[in-house]
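Take a look at this one chain, the form predicted on its own, written out in structure tokens.
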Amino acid sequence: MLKGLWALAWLETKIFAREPMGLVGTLGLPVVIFILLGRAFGAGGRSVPGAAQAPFNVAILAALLIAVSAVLSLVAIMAIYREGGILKRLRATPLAPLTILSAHVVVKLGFTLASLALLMAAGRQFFPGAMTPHWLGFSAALLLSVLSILSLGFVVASVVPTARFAQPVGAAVLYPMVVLSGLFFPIEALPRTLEVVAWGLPTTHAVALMQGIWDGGGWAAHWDHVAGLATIFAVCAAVASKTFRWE
């Protein structure tokens, strides 16, 4: 199974890399937004001479956009593969279904790390001294967040009827989640119903965990958000396993 997983993941990586627009959007767009907003407000919500103070953490917004880009790409690819009969043909191979789907997760996590590395390089280049030193913990928090949000992406990919609707439906689900994540305003400021909804979203726990790591807190201090991401992953994975369609 492991051999098949890495071989398929490498194949999917090469296929994805052949699409310049998708590659630029996944790797470059969050970094560009980070640089532009960092120049305007100050990277990471910290003060930069001559710039206004950011009302939110710019680096975490960029990290969240990396996660969203990965999930939107996953939803689109699953829809295209299903509509083109590729999933059906892969399902007929000796590869286990878990291997086939896990390969896409591995690819998305790999591109997440690559995009985060570009983000780190941009931060050191354009905002020296303003970036968090806790990159290892921050990277782990982002990977856990992407994994949790990807599980929701598989649920969305299960119900999207055609590739034509993949991006719009995915965007309609994910971008409101970013707004309700607590990055731009406190969750407590929301009406009670929306507050309950927000705490059930992976983006909310992702932002809280990444912000805590950014501020120097340990994982033990944010066990509730780790548990929230893990619970959402488990629930969405169980739902996706029941609803995912190969054709």
Given for the second form:
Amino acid sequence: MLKGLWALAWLETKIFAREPMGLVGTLGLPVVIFILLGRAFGAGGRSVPGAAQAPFNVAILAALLIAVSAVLSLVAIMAIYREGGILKRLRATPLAPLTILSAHVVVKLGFTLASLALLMAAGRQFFPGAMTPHWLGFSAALLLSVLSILSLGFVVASVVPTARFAQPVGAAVLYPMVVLSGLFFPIEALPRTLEVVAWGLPTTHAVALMQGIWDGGGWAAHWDHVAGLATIFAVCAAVASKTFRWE
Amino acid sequence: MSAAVITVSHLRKTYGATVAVDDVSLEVREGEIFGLIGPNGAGKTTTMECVEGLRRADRGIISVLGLDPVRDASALRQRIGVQHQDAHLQKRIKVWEAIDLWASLYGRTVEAGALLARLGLEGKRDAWFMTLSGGQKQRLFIALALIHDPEVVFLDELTTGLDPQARRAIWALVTGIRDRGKTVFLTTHLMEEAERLCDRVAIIEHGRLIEMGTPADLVATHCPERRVVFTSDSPGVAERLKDAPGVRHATTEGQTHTLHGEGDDFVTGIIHAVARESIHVRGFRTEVPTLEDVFLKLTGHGIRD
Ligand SMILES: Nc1ncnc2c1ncn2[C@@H]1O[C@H](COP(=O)(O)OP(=O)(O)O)[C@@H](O)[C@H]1O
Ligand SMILES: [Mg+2]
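Output the structure of the form predicted together with the partner chain; the preceding block shows the form predicted on its own.
Full assembly next; the chain just shown is listed first.
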């Protein structure tokens, strides 16, 4: 059923890598922000001696930025492909519609792993001893988070009218979610309604799960956030399958 | 007469309140180039996409190679090749990558190198799509439509936006597709293109078919009039030729004389009369109506109005 998935995903990976700006935003930006903020506040939740206590875990922020840039990029690509008739052309081939969209998910997950590898290398280089999480678990937490936020990206991509609006609309949806994610201040500090809203957002569960895994907790201790991410994925995938426009 | 490869009966398709196609019936026969012609917005693309199975008709029955385009979509896709209007490819995809991907999706394919050579793209194998000229892009799309050796090829507004030279090159390729035994269903709003390329045409306007037939038959039926225009300094010329067979009336403007008439013997008759009367002629041409004139006659306006 997913015939052609790997061929298309590999092709889209190469195509994405040919655009310098996309690569810089996806691979470069989160790492640069990580290094700069890590220098100022400390990395991995540990403060720099003599500086103020780290207000948040810089590594988690960087991971969240990796997810956000993947989703913004996905929304833009979907809008551009739709406007250019590329989605229509692909859909007229024997490729299944789900295969065409899944290929982009595979590409984004691949670049997420590459970005995370860069982040780890930077951590080892610049902040020795500060980055102590279980990396395999953390990678899995990030991938699950990205998958869930990507599904929301498909919903956003369904409603953006034209390619010109893709970036601004995507940013307007995602950045407030980052603010509300619990990374900068505890969710409990929010007014009651906003707290409920926050727990309906994939970013909030993503931060909670990644922080929990970072701190050494097992997956069993965070099943609620895993379930939250999975539920949001299921809901968004169902909505997108109804609302996604191919042309 | 060859067997019908495509039959459409009483097709109707609406987009909300817009009736894009209304009660269209047509038949495309094996091995012919069939053209659906009409102005922009007439319903050509909608009709074609319903036949390809990309859109679901509101009403009507469509059969392509004996298959139902919606129900048998996946079987049909292996046997038809499609070129869309206004559909591009990824900006930075290379020509060979596109060919490779398409080839990987079909059970049976032709040899890619030979196909690219036939379409004049062998030197562009490693070029990004965005760097191709308009004509090269269209030729790549034709290559993608032909890679699996389909029996029926759909070409939607293939030459729109191309310069005359690129257009002629594409025409030669399309004729080549037919000459290899394929059936071609194309749309165009260029009457000259339809006349050069199509064995039969159907004229569509406001979603309805208004005529169908070979270009020559349509012209003969709706615009039988011929004109002979010649320049001569002999006096009273038009008067002397007025009685040649088929001539209906004559007009003169300075030394340019125009004879209007119809029938098979019209032009021959004038040539004989010119010789018999020993008229000194400096210029002589015949004007034959075209599909453009047929369209004008049938709709009361030009195709670009
Ligand atoms: N996706 C669509 N949504 C709404 N209206 C459409 C759509 N596609 C075409 N139309 C309308 O349907 C009519 C026929 O369009 P189309 O089939 O594209 O004509 P043509 O190919 O002859 O230019 C036009 O009025 C057009 O505006
Ligand atoms: Mg059209």
